[in-house]
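Only one chain is given next, in structure tokens, and it is the form predicted on its own.
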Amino acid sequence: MSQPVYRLDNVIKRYDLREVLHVDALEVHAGEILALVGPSGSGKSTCLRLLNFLEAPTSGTIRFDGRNYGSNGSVPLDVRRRVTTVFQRPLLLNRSVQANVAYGLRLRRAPDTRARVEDALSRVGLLGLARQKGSTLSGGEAQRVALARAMALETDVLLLDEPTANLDPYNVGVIEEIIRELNVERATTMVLVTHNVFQARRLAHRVGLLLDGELVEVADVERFFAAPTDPRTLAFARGEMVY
């Protein structure tokens, strides 16, 4: 088995003397697509957050690529531009949907930036309103810049924090299949955090399950629904737990 892309291990995240996130262990293997599911609150993305360095852990070890980093929080510039994040609520740039998708690769100062703008445009269904105003945009037109933007980089690792919450059954469709396909043909690794089980069972290869702030369990997709091992998890997959 290859060597997994990221592992964490007794990880704790605390803010003051809260603890919202700690996972004992959890691996992510280079290109699946790993679900992490659970109620509002539960740790999800501050989960993300430190998969993508944008934090660091208060205690224990998150180990990408086979190097460890710590609470220490030293990251290479390198290494975190190998992993980039779709968040929940996009924040466009006041310039062209174009400027949008290149901001990133202009900051990288990385080649062909108007091809891979164009093509990332397109793999969206958006070349047509390149020169618009992110401004102007609906959600889930600014959703899908978000993710254009994102896939422009050709980032190993990609992560989306609730790519579709409040989106109509249009977009939704629009953007589950355009992660399809960014994992299909370019084999990128992705953590998806949402509270949509069913969203949960149509993408992901394993699905993990957070619970105030603990990671309860993770199993692949077919047996996290059919025979999960802890009672909360064929609970939270059942629709039985409230909260």
Contents of the next structure:
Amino acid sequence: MSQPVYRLDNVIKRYDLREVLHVDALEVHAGEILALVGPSGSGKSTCLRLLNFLEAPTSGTIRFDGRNYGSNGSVPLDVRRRVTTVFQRPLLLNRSVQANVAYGLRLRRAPDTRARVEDALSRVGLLGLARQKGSTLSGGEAQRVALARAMALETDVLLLDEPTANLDPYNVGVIEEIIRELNVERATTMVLVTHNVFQARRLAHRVGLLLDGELVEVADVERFFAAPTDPRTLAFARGEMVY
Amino acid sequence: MAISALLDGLRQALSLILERDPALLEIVRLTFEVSGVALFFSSLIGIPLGAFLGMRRFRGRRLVISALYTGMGFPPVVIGLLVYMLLSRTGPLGQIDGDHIPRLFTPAAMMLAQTIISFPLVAGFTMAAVMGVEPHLRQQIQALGATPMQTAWAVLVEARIGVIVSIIAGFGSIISEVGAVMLVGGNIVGRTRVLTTAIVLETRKGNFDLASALGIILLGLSFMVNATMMLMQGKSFDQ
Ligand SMILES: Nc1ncnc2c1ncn2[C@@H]1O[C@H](COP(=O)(O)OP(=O)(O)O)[C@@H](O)[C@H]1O
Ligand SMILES: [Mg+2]
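Just the form predicted on its own so far, so send over the form predicted in complex with the partner chain.
Following is the full complex, with the preceding chain placed first.
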């Protein structure tokens, strides 16, 4: 089997003295969609910040593409630029929609910026709003622009933090379809954070459960839902867990 | 008397402008040269300083901010006095030989004093503007692949209205300032006389008409500069 994109070992993240994330071992495979599920406050967003190298773990190692980026040492820019995130609450720049989508491409001095911006905007169905100000968009539109600006970068890894939370069913459908497309067409590796087990089931190849910062179990999607090893996984998957 | 002097002043101001009085033009030119250069340097120092203080958390930050707030309200004439002592023959800078050291009673000394007066205002207002930008935005910009410098730049662009206001505040603090430029410039005709010091002089001589004419010109020019900055800023102010 090919080398994993990420490999985390004994990764711990503390804020002040409180441990909010504890991952003994986790691999993310090339081209897969790995869903991280868990109740709110369980450390899902924190995990994505570590995977995007926005914060360093307090201890442990994060290997990316075979190289170790641990709790010390900075991550080179070209490595950072192979990963991006669609955030839970996307914030747009106070510029036009197309300028927002072009922003990351301009940072990279990428060729064909215009074409790539147009492609990304038409995929999310917002080409008609290209010239509109980012601040004038509805929640669903802003979420789709955030997806467009991330996907235009064609990074190897795309991290998605509750990309459809608080959206209407129509927008949920649109965004899920794009996630599937990107994964198939470009073989983009994805880590999808969601508190919605049904969404995990629809999209993911493998699923991991975080509870109180601890990675309880990671398994193939069928096994995760049909025959998990941990009783807490079973309870969560059946929606019996009260949170 | 006061009202009629003002009316006469207005009339005289118009005729001075229409005649293109050479002495007046020289005073206006020097006023803008001194304050323009000072504003350039105070922005060069103040904007990065304000951005840094607004975005970074470090030990001693509160102390630096307190010092900055003190600087924002510091009496300009005291800064004039400090610069005077610094540049006088027996002062620490005055003793050094060198072409790049400003001398007392030159425009360079006035520029130095005005830079010191205005940079805390530029820095303070820029800091406030930057702190008004949603902190999570920075992380999202970084996630799109921005370096720390590119991130800081993007945040400044987000805070652009506040940054322009900081420059306007800096400009306002020096274009109308008289104590410091009087001290370190000396109000020498043709060399260091600017609008404010000329107004003081003409008032003392009892030339109220000329003094009010100069005052009206100062007011008008300062309004024009601010209006131009607003125009340069374009539609951002209407959002
Ligand atoms: N910057 C921070 N400083 C202190 N505590 C934090 C910070 N970020 C997150 N936390 C805490 O870490 C825990 C996990 O948060 P998060 O990763 O956002 O959970 P989730 O995304 O699963 O809802 C929460 O209890 C949260 O309060
Ligand atoms: Mg979260």
